[in-house]
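Only one chain is given next, in structure tokens, and it is the form predicted on its own.
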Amino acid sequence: MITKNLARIVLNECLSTGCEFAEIFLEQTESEGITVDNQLVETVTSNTIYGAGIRLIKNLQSVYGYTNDISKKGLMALASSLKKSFDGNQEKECAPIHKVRIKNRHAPKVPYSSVSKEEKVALLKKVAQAMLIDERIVRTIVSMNNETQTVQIFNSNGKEVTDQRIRGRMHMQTVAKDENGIETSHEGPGAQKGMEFFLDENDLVSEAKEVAQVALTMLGAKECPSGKMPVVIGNGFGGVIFHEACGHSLEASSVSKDLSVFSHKQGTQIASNIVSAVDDGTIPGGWGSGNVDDEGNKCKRNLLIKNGILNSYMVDPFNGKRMGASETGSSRRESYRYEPTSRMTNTFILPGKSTVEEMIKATPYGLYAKSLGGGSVNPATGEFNFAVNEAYMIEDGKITYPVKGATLIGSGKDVLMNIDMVGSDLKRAQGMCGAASGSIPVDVGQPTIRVKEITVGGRGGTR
């Protein structure tokens, strides 16, 4: 995108009034996006945005701006504009650059561009119709979005680093209607991997159906009744609890500032002893994984909590000077408009021995959340509340009826501690966290665990 020679120019503008660190980040990606509504072709967009970002550090204060022109006029007016924010004498200049060589540990064996938009619609209608299992269904809609985002990454230590992401996401989405009244059903499977992940590697077909029948379910649900319960939570997007209530708790730009509750907490038990959970940024294929990080460090396998025991967070190099840190591959940002701080890249709880059967047949009464929906979080207290988009009531041991209405109410520092039960079936489930650096694709995920007793709440009155 630029030359090194440029780049250093640029940099050397940056250090002029004294910051001991500058950074630019090029960025230029292409998406297209297909969306079918009822089997008829809604929309069919493309676009591509380019820019650049620059930041400059000193001790703790960073400032950072960006522009969409990065010619050298362009790039030499920002870094004047921004190296204002200090008043001092240039101390050091910027060290030759080297470019940093990374191995693509993503590539797709099918690219986006090798599938014609007829094929992708044919696709999407396919999906579309296996949906239509019951004349209750009265709206399906499905689409389809791939990206590809190409980044240049210089700093001001010599560094330099080219880095290519390609992710596609497919969204199932279906709405059943009778006389009980509407409900929705949503699934949104994706990759950073190509066309492959869709024609080879997923059965569609069955997925939409699930997806139909979660709806159609629902329907018929009655009110979820309220008050202290134990809870099975199912595998997969069940693991957005613990991204939300627990793993922005870990991420360093709240534990630096303490405004985390595990602030502090490194190396004591913040969890049940059966509890262990890790961030990996290096899955191949992952939705959230990479080569690098948006400052161009490698992506690392993270171990956050070890059977029970806090052992790491999740730290970029400005937070972790806070903290007295090593930077642990997971700085992030949406493009190159955000600045990068810390962020989860595949966040999940790994697997225990417990079976689902063995967790219900445990539970004499209590409720059966398979799926999560939206919820917020607290980082700074970890209290949360989710929505439960498909839930069961459990009675002596066994599923019973279909609830809806369903939220938990609590706190991640108490819902660890109250972990008994960890399935074997960890799965992990695809979603795009948002935060100070802007949305970002993140993996979610668990085994079906058991939470010994949380708050639900509903309208179906207490037992």
Given for the second form:
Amino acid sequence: MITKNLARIVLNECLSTGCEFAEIFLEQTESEGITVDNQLVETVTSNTIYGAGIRLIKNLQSVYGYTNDISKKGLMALASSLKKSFDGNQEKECAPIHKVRIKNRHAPKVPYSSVSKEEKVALLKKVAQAMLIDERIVRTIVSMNNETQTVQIFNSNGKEVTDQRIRGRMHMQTVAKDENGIETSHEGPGAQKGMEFFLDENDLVSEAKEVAQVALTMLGAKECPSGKMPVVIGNGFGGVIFHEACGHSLEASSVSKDLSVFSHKQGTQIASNIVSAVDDGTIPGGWGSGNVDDEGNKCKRNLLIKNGILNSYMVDPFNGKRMGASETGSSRRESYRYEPTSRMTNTFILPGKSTVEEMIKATPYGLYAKSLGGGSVNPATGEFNFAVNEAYMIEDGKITYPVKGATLIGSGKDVLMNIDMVGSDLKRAQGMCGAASGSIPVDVGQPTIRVKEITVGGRGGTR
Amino acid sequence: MNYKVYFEEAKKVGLEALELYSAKESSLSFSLFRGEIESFQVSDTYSLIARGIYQGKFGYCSTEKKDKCTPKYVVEQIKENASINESKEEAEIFKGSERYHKRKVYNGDYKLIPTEHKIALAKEMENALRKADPRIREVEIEYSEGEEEVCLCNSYGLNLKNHVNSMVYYVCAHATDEDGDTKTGYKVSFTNQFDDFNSEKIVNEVVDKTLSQLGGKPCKSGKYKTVLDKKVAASLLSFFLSSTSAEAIAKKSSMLIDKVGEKIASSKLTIEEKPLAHNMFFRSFDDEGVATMNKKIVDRGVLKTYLYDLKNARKFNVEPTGNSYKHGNGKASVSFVNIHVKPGKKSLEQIFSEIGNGIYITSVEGLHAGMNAQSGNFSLQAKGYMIENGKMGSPVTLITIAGNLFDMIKNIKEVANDAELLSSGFTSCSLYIKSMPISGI
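What would the structure be for the form predicted in complex with its partner chain, given that what you showed me was the form predicted on its own?
What follows is the whole complex; the chain from before opens it.
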């Protein structure tokens, strides 16, 4: 997007008032979206995101600016506006720039551009059709988005990195309605892969039928009872519990400022000893994976918790400086409009030995939260909440009837200690995670787990 | 910016009509951590969201690029995207309303106040918070200001502009008591007139909000007389309003089908949309160019109207209500601005004293997951205070409130007189709900 020469001129302008580090992040993202609503193509969009962000760092102060004007004039104007935040003399020159060669581990086999929009529409319609399994299905929305993000990163240490991230995701959503009410259900499979992910690697028709079935099941569900009880949490998106209740509190952005419940807890037990968890940005084709993070550092597999002991945080270079820790390939941002910070990639609990049957059998009275919705957490207190999309009561060690409207609430540190069974059925699921540096693709995941006790909120009264 | 070339290119490829929505934005923000500027940001951006009609169908394209090739690229993408669109609705780009209310809400004075001054005010609030109580352990303060200039023009010659700006302080305190219990409290304060910021008031409010939560515990599960703080009320009512979207009605995903003219809420509840109210959220036209109008959506419990964009107005054979707004760089959808909940006569204190014993909910979490926007069923993590002997009592945390939104609004016993314009553009009041199921211990 810009030449080495121009990058050096801009970086030297940034350094001229005494900052110790400067970086330019350039981005062009082309995306395409097709939505089929009630079996008809309703919306087709093309979007281009284009711009640059410049960051200056001195000690523990960071200055950031962004613009769409990536001409020499535009970048120099931004650099000279940002450098006013410092009033020293130039202490260093930008080092000679060398391009770091990186291997693309996530290149698509079937590029999105090789498949026509008409063929994509045909696939979406097949999926939408598959959801019509019952006349109570009153609405279906199926959409597919793909994007190609090209980034170029230069910094004053002389680094140049370019990378291309190609992702695609499908959303299958259905609304079921009868005389008693309305229920919705949703799945959103995605990957850092090409069309092969949708054409060959997934049975989208079966998944679509399953989505419709869940909405129908929930139509007939009773209101979930409330109170404290053991909860068996399903695999895949169930991992959002770990993402919210623990993952965010392990990000250096809050840990380094002592604003996390897990600040200064490295090497101590924070989870029951059957829990190990990773943040792995290296999984080939993973939705949250990368070749490099958004500062151009290699993505890594970080073991966060080993047998209940806190092993590693997720650290970006800037917050790492504050807490005296090295970066872990975790610095991410939605786009050039965001200053990067430590974020998750693909974060999940590692498999254990139990089976789902064993967990149900070991529960005299409790909830089987088979599929979870989203949630949120306050990193300062660790208090979290999340919604349950598909749930069943467990009575006398057996699944008895479906329940709706359940919410799980608690505090991260308690729930991690209360995990008493971990299954062997590890599965990952895709999500978008919103935080300080914007909305980014992440995988959550876990095998089915059992938590001894969680507060369940619902409208079905107490037992 | 010269848009003529876009309209010329559109003609060349055979587009029947073209609409351009451009936004120029600039911003400045900083955050303070332990008395020092931790981050400082400036931005200057431009974006164009375009849609056009080809063979009677819409195609969409957005871009942040602004070079010679852009106009041609945009109209070609629109043509390609429109040609596979199968929507049965007739595509329409608006020729214009007869009259638009004009009002200047932009206030450029903020640029005359030096940034140092804005930083000094932040530092002053940080110091005051730290001095206020030894239990206050950390303070986070963020300031941001920005302006946006929107231009909506189309090939029928419509050319509308909207210019707004705002300044916001976010002030948050973290307090820890002797038992190690940590709580956070914050206040978002905003205006477009710098002198409006009352730092003393902000600090006092944050101190009270934070310290009063310390030692909070879950309460006993059961049904409680409940007061929802105005912020909570606004969050819940915005989901109710999304069900008044004519799009949701047309797509059968609303519980309010065939309910216009019917009593759907307590007669204490009146909700108006006032896009023309004189505040920062003023809008004279929506994102399709339709002139906005003030209107009652709920009048003493009776649903008065659905909200319509052009497409749905045509479908239902009514006039559009000026309720089409864009979110991000996507397509516009039925939405609303400047909502006002009509205040009642009683103060919050009078309502507490009337209740005697109950619960006051000051915050809910997880709305995006715990609220089913269609059915209105919700189950949300909440915190607040017990109402004991007619007064605000001990703090409560880690509870859930559950219920159904459409039942809840029927059970509003009082609307308080504490109307406040919130940063969401909602002028809201606290609501007394007859009874709500609370799940605690």
